[in-house]
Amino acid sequence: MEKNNQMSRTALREEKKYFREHKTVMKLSGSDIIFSILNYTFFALFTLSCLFPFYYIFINTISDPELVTKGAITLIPRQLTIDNYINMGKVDDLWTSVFITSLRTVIGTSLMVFTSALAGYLVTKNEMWNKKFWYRFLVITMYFNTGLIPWYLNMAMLGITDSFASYIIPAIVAPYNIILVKTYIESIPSEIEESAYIDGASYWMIFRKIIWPLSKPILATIAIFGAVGHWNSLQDSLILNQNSPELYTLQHRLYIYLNQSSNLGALVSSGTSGADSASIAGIINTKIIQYTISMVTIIPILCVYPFMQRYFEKGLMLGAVKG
């Protein structure tokens, strides 16, 4: 045994040895450095820009707000206070907000991962019922959208609307996610499973035991997709919990500041008698709170995101390879 591990340690050091005495250096032509050059560039800028609009919201935040209300922060920011995010705390319901959109997150996350890979596993078995309609009746239903009315009449006739089950069951089952999941699934080695069904293994054993480890990078992607989502949504408050104030997600919050800002900008603009100080003295609060709440609603999921980063690119990846 020693004698083979030594021979392969040669023979690995050899190979090495080949390697770095026929290395080569390719040389790049004019055209190939100029195109470097220009894509190196472009995409600098282009990631430039994606980022600007969110280092510009998060300067604002920690500037003066009579400086900020006058436009004088551009690129940098001046007179630093973190009075604005302690301030937040006095803004009517936000925080009930913010309590009501991690728990949508939260929980509609978690229901939404664990059915889609109930679901993928369960499409991948020959075993299943009417299998292939079933997958096709699935599918279809990613093509067609009924529209905003049947779906608002449908959420009502289940009763669930000014209630915070409407968070939570419509986005129980993505078909998306569910494809995702079953792909992955296909790409696992089936004689893994085999053996665990030879051995007395039930087909829940097997997912929970065998199906679902091995699944987390494509669960880790579909948990990504849900999880913004949920922190983003703003239409399922807006109509279907229009006449509950204390169910208002984060994002429902911030388009009501951001619409008292338009509404008082406007009065001002217009000259009406209405536009006195305390409207102005309105519009100033409302603007550094919209700027406030918008890294807010950011800075979650900028901070989860690297974590789950890897498991995100592998899982799309290998996700996407069988159809």
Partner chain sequence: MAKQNNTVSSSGTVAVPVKNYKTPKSASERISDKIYWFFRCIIVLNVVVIFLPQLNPARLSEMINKNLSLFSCGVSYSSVIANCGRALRMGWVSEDNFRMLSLFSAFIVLGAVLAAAGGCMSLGNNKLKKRGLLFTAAGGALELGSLFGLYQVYLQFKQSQRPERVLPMLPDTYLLFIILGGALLLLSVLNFILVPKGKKGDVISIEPKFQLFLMMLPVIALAFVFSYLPLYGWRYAFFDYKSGETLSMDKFIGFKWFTSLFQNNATKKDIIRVMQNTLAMSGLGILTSWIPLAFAVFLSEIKNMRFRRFVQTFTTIPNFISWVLVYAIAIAIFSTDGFINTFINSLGGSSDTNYLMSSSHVWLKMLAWGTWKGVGWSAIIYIAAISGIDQNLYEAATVDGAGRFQKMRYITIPDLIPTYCVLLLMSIANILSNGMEQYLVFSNAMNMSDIQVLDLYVYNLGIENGLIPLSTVIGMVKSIISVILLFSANGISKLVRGESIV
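Here we have the form predicted alone; I need the corresponding form predicted in complex with its partner chain.
We keep it simple here and write out only the one chain, dropping partners and molecules.
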């Protein structure tokens, strides 16, 4: 007994010793240290490259315009001021764009989410008349694109160019999101639905009272992605509404400002409508106009970003599971 105990104690000690040595060996491995340092440095630098531009633009918008013009602001803001934002506030074009973009984001996203939820629910029902065919009918549109010009001609034919409807109606049906919702709903236990049938609920009732509340996580995911898409959209404003400046989205407005100054050198001397209102507002420096509008465009994204984050993986992983 005594001997046994002694033996096990020795074994334990040896084992501990082995692990201690092993650990020290791991710690001291030169190549490992170098690898870690390189790895950490690389990721730190890359993250910095993703963050610094925003920081740089931001400090330029809150510093004294004179210093910005001289190029004195590189790493830290100096002589803080919010005049730039106040001045930009006087530019009507900008506010129209902010309004239009916000409106389309809210309306477009709501309609898209509702439609995706309903359609996603309906395509899980095998009883539907020719369900397979209609499901394929929707999914094919994801892979087959008729091209830019036919798309444009179609919108012109339907008469929704140069109207606010061109932002909303074409984006209501989003096949990819329908597939995401469908995949999610299929994971909900069917017993819940079944019991509702037995209680005599209609399809609409089941959708409203059971499917909608239960699939909220995925609906939140597609809502966020849809909203970002609406906020960032340039193409429809650029192509469909080129003759209606009052309908330009924020991205389109920013694009115009960026181009004006990079092509013409000075926005003020260009004499376009945007330049007029900007010069009326007393902003002389094109750089500051660009920076400030960029900040206005980016702030909403950065604001919703923390909320978006937890939905990333969910959305992506479901996306990998194809319909």
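Predicted, not measured: the structure shown is a model, and the values here were computed from it. Rigid core (definition): largest C-alpha set, two forms, superposition within 1.5 Å. Residue numbers count along the first chain shown, from 1.
- Relative to the superposed core, Gly71 undergoes a Cα shift of 2 Å or more between these two forms.
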